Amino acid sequence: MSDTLFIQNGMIYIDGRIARKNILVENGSIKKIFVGKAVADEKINASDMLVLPGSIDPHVHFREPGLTHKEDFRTGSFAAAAGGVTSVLDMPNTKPPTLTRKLLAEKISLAASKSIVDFGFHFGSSADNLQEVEKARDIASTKIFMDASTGNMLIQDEDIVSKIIGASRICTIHAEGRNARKAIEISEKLKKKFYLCHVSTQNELEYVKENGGKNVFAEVTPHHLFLIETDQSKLIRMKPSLKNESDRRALWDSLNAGLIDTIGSDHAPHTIEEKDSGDVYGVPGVETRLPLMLDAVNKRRLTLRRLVETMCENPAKIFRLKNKGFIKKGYDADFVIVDMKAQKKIRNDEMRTKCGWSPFDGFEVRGWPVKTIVRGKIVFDDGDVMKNKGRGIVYG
């Protein structure tokens, strides 16, 4: 017996626009998209609500194995799930770091059994595991650090970093500054593409720029746009850290200008105490990062067409994520119901990822996700998380 779903009155995104259509969901792929009636085993009025494709969030890290005091894949989910966020990409610096491809079957096991929302991996590199890079499968993308992070994956060695970029279909990597600038004549000499993660200054922008978008695809994520160099602290302190407000203009600027190819949370989650002692970097995020920027859009900031582009579509494409990404028919049923007319608070008390607090406590927004929808399942239904299997992400 067929499993279907049928959304009736929203306002669907579909191709750069808004149309009042339904939607019919048979077995967790979109049917229809069609003016009329269905009959269905569940119905949902989105009246008056704005239906986008499921947001991905192509840069999180749920710190299991290892870390789990911090996050799991089950809290983590449940905070991506409340956050209108549907697939999630796991960052390879965990403990022990995905290194090896034993290593990488263990997290796709554990987010199989935990997970509430869909989920895919990068692999992590070291100066020797060149080999593991080689024959890594059904990934993401391979993760080159080559400034300090969180973990011990620091490369320096330009020449393991060229074999790296060479062995790999693409490559995320963590670069700023001059390190950027060397990420991309290195992808640009062996006409490799790439993803730059967290961009959070000008000169970065400008070498992105300069390279004219052949190789590089540049990501930025929510707390460099909102937050400066003043608001940081022990609690707000991440890498890259928060820059001036000439770097978070010209973040904003490239984003509506096109040159910016993602949103990516970076959630990067640590308990009060640790982050209290000043040893350790990063931020939640995943929970607020479309909140933040449908309030962006309900205040003339940036326009639906490019949240949709760099927070569902983009990240689809980049990392070739089979049926997601888009509202069409044949794709996964992987939807966020908005209500851009609501006005919440965000609240450290009602955070759903496990260190139980956001850099954003206090920020008031304009739009928020009502409802979560992970291949024709509900996950998020107004405040309240639900039960479901998340599944590893097919590649295209």
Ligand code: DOR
The other form holds:
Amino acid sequence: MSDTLFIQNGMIYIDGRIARKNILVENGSIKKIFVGKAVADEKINASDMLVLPGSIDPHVHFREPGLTHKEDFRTGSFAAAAGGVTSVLDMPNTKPPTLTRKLLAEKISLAASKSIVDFGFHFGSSADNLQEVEKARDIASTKIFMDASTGNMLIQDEDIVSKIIGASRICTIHAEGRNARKAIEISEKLKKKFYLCHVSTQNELEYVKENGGKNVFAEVTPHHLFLIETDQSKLIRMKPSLKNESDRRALWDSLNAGLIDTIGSDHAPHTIEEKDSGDVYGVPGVETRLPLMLDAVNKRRLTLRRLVETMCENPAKIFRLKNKGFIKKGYDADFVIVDMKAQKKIRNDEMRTKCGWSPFDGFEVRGWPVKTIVRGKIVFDDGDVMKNKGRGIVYG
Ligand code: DOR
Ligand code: ZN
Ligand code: ZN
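Hand over the structure of the form predicted together with this ligand; the form predicted on its own is what we had up.
What follows is the whole complex; the chain from before opens it.
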């Protein structure tokens, strides 16, 4: 018995263009994109709506295991679904950090039992887990922290960084300022390409530009695109920190010019009490990333094409997520159906993240996801989050 879904009358994003077509989904995959009718178990009328590939957030901290008072795979995936995100790649700075294949396997089974969206993992690295890094399979990347942040995963020794890059298929690196340059130099020597997390300054963009994109993929976060250091309160504190207006403009220019490859939320939830009482860094963002960028498309600060490249296609390509990121025959039926005219304020009390707040509280945004679909199953429907069994990413 096959399970079918028919999405009708939508404006479908295919190959960089919008086409008014219908999509037939069978058993979680895209079976046919066409003009015409079909019989199906379930139908969605998407007239006046944009149908985009489900968004992929390549950078989230869902805090399992060990820090589940901030977030867990259930609440994190609810927030993702509400934000039009159908796959997430989760970071290893949990408690304990994901430094062994055994710990990775435990994390995968936790996510499999709780997540309503699909999920993959960045493996952790330390001064002495090289053998684990070499043998780790079915991961998006190896994460290296070249600057201190949440969790004690800092690696300062360049030899060790070099060995980890050498032992990995691809590394995802938190490296700020001069450390970003160091990471680029090391990867140039090794002739390996890496993923530079959350670029935030003009200098970092210069380093990326000098390299001509040969050895580096660059990510930017919505908080660095929309907020600056004067917005800084204890709540809105993160690593890398917010920068000034000219840095912020340079990020937008580079995003539009194609120097930046992806938009990752760096969803890093902490409770309000933790933020108030001490030095904790990070802000939640998986739920607001797509609405904020849709608003930017409405305001003509970004093309829809760049949005889809940086939020759907490139994360899938860079991390080799099989059958994800595109609306194409045979691909997973992961979609976000968007109402570009819907206007609403982001509000702390409507956030699904367990931490219950957003650095964008009060922002008026036009362009919102109305339905999120993971492999043919609706996981978010007009404000409601639905039950579903998310699956581990298959890597190509
Ligand atoms: O602000 C941050 N928070 N930066 C990071 O690199 C980690 C993150 C976290 O996990 O809280
Ligand atoms: Zn980071
Ligand atoms: Zn992060």
